[in-house]
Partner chain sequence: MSAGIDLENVCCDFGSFRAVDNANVSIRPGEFFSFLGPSGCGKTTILRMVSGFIEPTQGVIRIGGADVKGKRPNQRPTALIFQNLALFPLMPIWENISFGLEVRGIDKATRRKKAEELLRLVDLPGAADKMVSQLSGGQKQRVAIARALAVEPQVMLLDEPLSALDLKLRQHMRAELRAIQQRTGVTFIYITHDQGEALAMSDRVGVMSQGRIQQIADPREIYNNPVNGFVASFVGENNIFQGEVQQAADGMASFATPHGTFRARLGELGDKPGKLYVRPEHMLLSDAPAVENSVPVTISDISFEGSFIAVHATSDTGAILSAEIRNDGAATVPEKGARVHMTFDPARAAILPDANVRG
Amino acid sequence: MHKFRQTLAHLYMVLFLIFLLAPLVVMSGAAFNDSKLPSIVPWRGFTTMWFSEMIADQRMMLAFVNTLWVAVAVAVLAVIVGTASAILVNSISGRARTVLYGMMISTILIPGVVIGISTMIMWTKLGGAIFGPDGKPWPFIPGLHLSVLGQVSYIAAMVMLLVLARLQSFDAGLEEAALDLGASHAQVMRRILLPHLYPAIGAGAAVAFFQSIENFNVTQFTRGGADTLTVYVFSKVRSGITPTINALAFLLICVTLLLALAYEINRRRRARIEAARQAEARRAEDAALS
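Could you give me the structure of that single chain in the form predicted alone?
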C-alpha cells in the first residue's frame, strides 16, 4: 500500500510538472517555427528570423525597456514601503496594529482595474487642486510614473508580508543589548536588523519586479501614451500576433533560468564554505579540549 501511494505521488508530481512546463515548451517552440502564426502545429521548418524581427520591432523594444524601468522603480519603492510597514506593524500592538495590517493587506484583495481607475482619478483631482507658482493648476500628465505609483500601492503589501514573516524569527533582545552597549538606533537598524532581513528583502524585490512586469490592469489605465510589454502584447492580440512575442518570451525564460542557476550555484558554494568553517571550528575546539 505504501509503495502504491508513493508511486501515485510521483505520478502526480510528474503530471504537475508537465502541466506547468508544457505551455512554456510549446511557446518556446513557436519562436523557431517558420510560420506566421505563433504555433508549432503544423511545423514548417526551423528558423531564427523571428529573433531578427523582434530586434527590428522598435515599438516592442521600447515597450520592453519601459517595462524594465517601471519594474525596477516598483521594486525599489515597494521594498522601501513594504519593509518600513513590516517594521512598523511588528513594533506596535493592539487595535492599531490590526487596523494598519488590515489596510495594507486590503490592497492585495482589490482588483487591479479598481486600483488603476482609482489612481487615475486621484491624481486627476490632485492635479486640479494644486497650483504652481504662476497661479495655474499643476498639470496632470498620465504616464509610466503613475503606473509605478499604482503598482506600488498593492505590491508593497506583498513585500510587507515577506518581511513580516522574517521578523518573526528576529530576537528583539539583540536590539536591546546593542542599545545598552551604546549603539544608536540607526546603527542597530543598519548592523543588526537589516542584515537579518536581507533574505526577505531580496525575495520581496524579486516578487515586486516580476509582479510589475506581468501587470496589465493598473498600467492600462495609468500609462498615458506609453507602452509596456503587457499593453503591447494586448494590442497585438487584437490586431494580429506574430511569433516575435514568442521569441522575446523564449529569451526571458532563458535569462530567468540562468539567473536561477547562478543563484543555486552561489547558494551551494556558500553552504560549502559555511560547512567547512563550522568543521574547522569543531576541530579547533576538539584540539583545545584535548
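So that the term is clear: the rigid core is the largest set of C-alpha atoms that superpose within 1.5 Å between two forms. Positions refer to the first chain, counted from 1. Source: prediction; values computed, not measured. What changes on going to the form predicted together with its partner chain:
Core-aligned CA deviation for residue 65 between the two forms: less than 2 Å. Comparing the forms between the two forms, the C-alpha position of residue 263 differs by 2 angstroms or more, with the core used for superposition.
For comparison with the form predicted alone, please write out the form predicted together with its partner chain.
Shown next is a single chain and nothing more.
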C-alpha cells in the first residue's frame, strides 16, 4: 500500500511537470513550423524563416530595446530603494517598524491596474498643477518613465524582502568592530555591510529585471503609446499573429535557461569551496588539540 502511494506520488510529479513544461515546448516547437498560424499541428515542415522575420520586424526590435531600458532602470532604482528600506527597517523597532514594514509589503498586493492608473493620474495632474494643462514638460507626460516609477513602487518591496532576509544573518558586531578599528560610517557600509548583502542585492536585481520584463498591467496604463515587448506581444496575439512571436519566445526561454544553469553551476562551485574551507578549519582544530 505504502509502495503504491509512493508510485502515485511520483506519477503525479511527472504529470505536474508535463503540465508546466509542455506549453513551453509547444510554443517553442511552433517557432519552427512552416505554417502561417502558430501551432504544431499540423506539422508542415521545419523552417527558421520566423527567426529572420522576427529580426526584420522593426517594431518588435524597438519594443525589445525599450523593454531592456525599462528593466535596467527598474532594477537599478528598485535595488537602491529596496536595499535602503531593508537596512532602515532592520535597524528600527517597535510601532514605527510595524507600520513601515506593513506599508512596504502591502505594495506587493496592490493590483497592477491600480498602480498603473494611480501613477499616471498623479504625475500628469502634478504636471498640470505646476505648468498648466498644455505643454507639460518631460516627467509629467505619459511614457515609459512613468512605467518605470509604477513598477518600482512594488518591485522595490520584493528587493526589500530579499535583502531583509539576508540581513537577518548579518552580525551587527561586525559593524561595531569596523567602527572600533577607525572606519567611518561610509566605510563600514561599503566594506562590511554591502559586501555581505551582495548576494541578496544580486538576486534582487535579477528578480526586478525579470519582473519588469514581464510586467503588463502597470505598463499598459502608463506607457502612453510606447511599446514594450509584453505590450507588443499582447497586441499581436489580439490581432493577426505570425509565429515570429514563437521565435521570440523560443529565444527568451533559451536565454533564461542558460542564465538559470549558469547560476546553479556557480552556486554549486561556491558550496564546494566553502565545504573545503570548513574541512581545513576542522583539521587545524584537531591539529591544535593533539
